[in-house]
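Just one chain follows, in the form predicted alone, and it is written as structure tokens.
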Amino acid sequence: MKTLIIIGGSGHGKVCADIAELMGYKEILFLDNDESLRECGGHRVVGHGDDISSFGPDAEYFVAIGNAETRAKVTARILEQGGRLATLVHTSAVVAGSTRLGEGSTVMAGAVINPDAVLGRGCIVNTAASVDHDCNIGDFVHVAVGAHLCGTVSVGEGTWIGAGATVSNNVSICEGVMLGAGAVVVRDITEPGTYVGVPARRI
């Protein structure tokens, strides 16, 4: 396969080259900010972040970046400049044939996705998380360890699914919403803000 350059050498990038190993890329190289920075789960990080440009028409790109701002505008750049995004599954995950998985995508170890959810561009769906049937997903959310979304779920753009929460079936949660580690969300959430607790409210 490819050459897969992945921007970020964080503890996400190492778990996103891990599954790309398993996915049977071959060369996985870095680009990370930090110049002291020279490796990460094994392999070299060999430029700056920006260096996007210098790997030809053939490498393929990953954003393993967790801040949804970040991510989005660096993966606008790597667009702009006629760059082609990978979507990483581990091999160990469950995604149903219905799914649509956007490009820049991640699923990771023991997530399930179920028929007919709609992911947007660079989500990810951490380790062990669910989303379920006829979730619709925006650009850039992350749905984090352990977190469930039940069925037909509406999530906005940019919002974080803390650790360990849990969506109940049929609710809507607009973008821009940080929802805390453990939080159970019971009701729409219409305004975008930090939302935590059991059920969750704003604080």
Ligand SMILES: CC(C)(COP(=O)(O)OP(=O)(O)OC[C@H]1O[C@@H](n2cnc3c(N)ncnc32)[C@H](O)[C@@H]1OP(=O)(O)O)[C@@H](O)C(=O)NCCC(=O)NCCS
The other form holds:
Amino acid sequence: MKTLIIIGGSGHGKVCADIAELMGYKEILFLDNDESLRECGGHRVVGHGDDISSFGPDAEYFVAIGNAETRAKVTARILEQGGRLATLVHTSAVVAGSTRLGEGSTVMAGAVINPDAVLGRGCIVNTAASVDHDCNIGDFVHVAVGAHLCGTVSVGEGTWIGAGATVSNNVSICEGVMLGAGAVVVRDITEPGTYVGVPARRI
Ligand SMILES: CC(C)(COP(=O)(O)OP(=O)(O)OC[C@H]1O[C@@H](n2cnc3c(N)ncnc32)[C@H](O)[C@@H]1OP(=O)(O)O)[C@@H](O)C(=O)NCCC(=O)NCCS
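Return one more block: the form predicted together with this ligand, after the form predicted alone shown previously.
All chains and molecules follow, beginning with the one already shown.
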């Protein structure tokens, strides 16, 4: 029986559980720091977020925490303790065979990843987002709902591409960027910070 332990019982966690069900995980359990939380998406919350040692060697883990820094820390803790990370891909996502998708990443419903894209560990390609050919996406990047990365875009670790944003082809975005919803990036972003608008400018 395939068991998945999801850390983080939020709305994001619920969506990840749904993907896991479609992928055939038979038992899905949650861990969350909120002691009053009993269930998420119809699955039991069975312990605190740090509580990963009590599951058998066959269990897999998935970190469903939106904040990139926290997601990275929890992922590191799981790996230190010898836990295995699941990678969750919705059955309706289109992922080219030559894609390299890091462990602990998720690709949600209707998302598209085109050939030779490389995505790091713990990435989120959210609902109906796209990552085009030859993109290079660092660890813990979130491409939010409906955002589009054109071909040969690179995105640094922990950067958040906001909902509906578009990044033109061949553009690089450094680590630590928060790109606002609906922004359009037409030239490289080399300084961490928050960027909004068309064309995207730092605020
Ligand atoms: C960019 C963002 C992070 C800024 O949040 P914030 O730091 O709290 O900033 P504020 O809401 O205080 O806004 C600061 C200014 O930027 C403007 N602004 C904020 N977000 C903007 C956006 N996406 N596009 C254009 N302008 C924006 C505000 O109108 C405000 O302008 P003002 O100073 O003239 O009034 C946030 O608005 C955003 O777009 N988040 C992305 C959400 C998202 O994509 N969620 C996806 C979930 S899957």
